[in-house]
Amino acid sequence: MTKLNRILITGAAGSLGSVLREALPGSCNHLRVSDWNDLGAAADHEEAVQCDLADRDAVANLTKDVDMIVHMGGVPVEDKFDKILHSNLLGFYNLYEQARKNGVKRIIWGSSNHAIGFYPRTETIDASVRPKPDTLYGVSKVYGEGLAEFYFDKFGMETVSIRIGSCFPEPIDRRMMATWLSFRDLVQIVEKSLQAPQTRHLIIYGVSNNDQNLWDNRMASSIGYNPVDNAETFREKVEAATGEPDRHDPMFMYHGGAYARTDHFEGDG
């Protein structure tokens, strides 16, 4: 594998960004890590930059001399629109536009299953379906996928949009038996996205090799993604800790789980 010179990880202080921060140094000569929160001390191979992606000038500097970006920054859950606007819309646009100006080849980023969260669980879908977001957070991921498509078609800047399922050390409820992405498979899907000779704009699902699955992930084979972990390993533990699901509960009726049943986050019904 040919090393890239410099990779930027945004959201590097977050749960998934931290995993990738530890795993990706072997993929590049220089690893630039960024977050709006404290990043701690930089390792010898790192350049640590605290940055708010809504600050256009700061993002212009952040993306200089970068070959590829792994974007895990932004608001990671449903929240008030102003917060999502700040990070997931404005910050996302700034990242793409400044990356374009600085000649970044490719962005790999954490989209979400909540971009398609209102599909019923009775349907197995691939990544070509039209979006059906379940929250404002999900809407922000649809926006991100659309912006990524525009930047490829207009400017030739490549993207891998990874619709992450449920990325935890192990599945913690029955829904995650179908949506779980292990940390090991997260690292693999990002590394494969970095190494692929060409991606254009590729939308794939971030999910492990679970016996239960909501998503046809054949498009991920184009980058060589071959997940090794399976939520089935944890079935006995999960079922012992959780009761039988109510099949009429929106949490178990839709791909988005609990996000499909939540009230509007702004609190006005």
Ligand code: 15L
Given for the second form:
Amino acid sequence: MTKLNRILITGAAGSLGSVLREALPGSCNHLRVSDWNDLGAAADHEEAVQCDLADRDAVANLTKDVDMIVHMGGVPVEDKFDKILHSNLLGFYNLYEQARKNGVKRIIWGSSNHAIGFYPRTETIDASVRPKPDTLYGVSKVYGEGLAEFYFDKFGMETVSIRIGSCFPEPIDRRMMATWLSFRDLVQIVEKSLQAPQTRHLIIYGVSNNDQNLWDNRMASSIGYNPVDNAETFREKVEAATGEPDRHDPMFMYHGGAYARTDHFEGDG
Ligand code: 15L
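To complete the pair, please output the form predicted together with D-galactaro-1,5-lactone; the form predicted alone was given just before.
Complete assembly follows, chain above in first position.
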């Protein structure tokens, strides 16, 4: 494996960012970690930078001398539009534009299954389908994928957009029997995205090798992703802990599950 010189991880104090902060030091000589929350003490191999991605000048410095970025920052669930605007739209744009100016080769980022969350579960889809976001949060992920496409076509800056399913230590409800991504498979899909010689703008699903998978993830094998975990290992535990599904509940009707019936913060900003 060829080592990159410097990788930047954004959202490094968040749940997935922390997993990658632990796992990626072997992929590079220098690891720069950033978050708008406190990052704790920096390890010897780390440069820790507390930064709000909506601050353009700060992002210009943050993205200097970086080969590739693993972007896990941003609002991670449905929220008020102003919060999404600040982090997922403005912050995301700043990251792309400053990365371009600083000559960053590739961004690998956490898009989400909520970009396609309003597809009914009766349909298996691949990553080429038209988006069907289930929330404003999902719309922000579609925007991110659009910006990534534009930055590749116009400037040749590469992206891997990983539409992450449900990334938790283990599946905790029946929907996650289909959508679960283990931490181990998260690390693998990010490492393969960093190592691939060329990705252009690739959209793939971040999902483990679950028997009930809703997504045809053939595109992910083009970078050598071969998930090793399967939610079936936890079936008994999940079924004992959660009731029989109501097939008419949006939770079980759509790929996006509960997000398809989440509150809309109408006019709240
Ligand atoms: C997401 O995009 C969220 O960040 C995560 O917290 C989960 O809710 C996940 O989707 C999911 O769909 O389970």
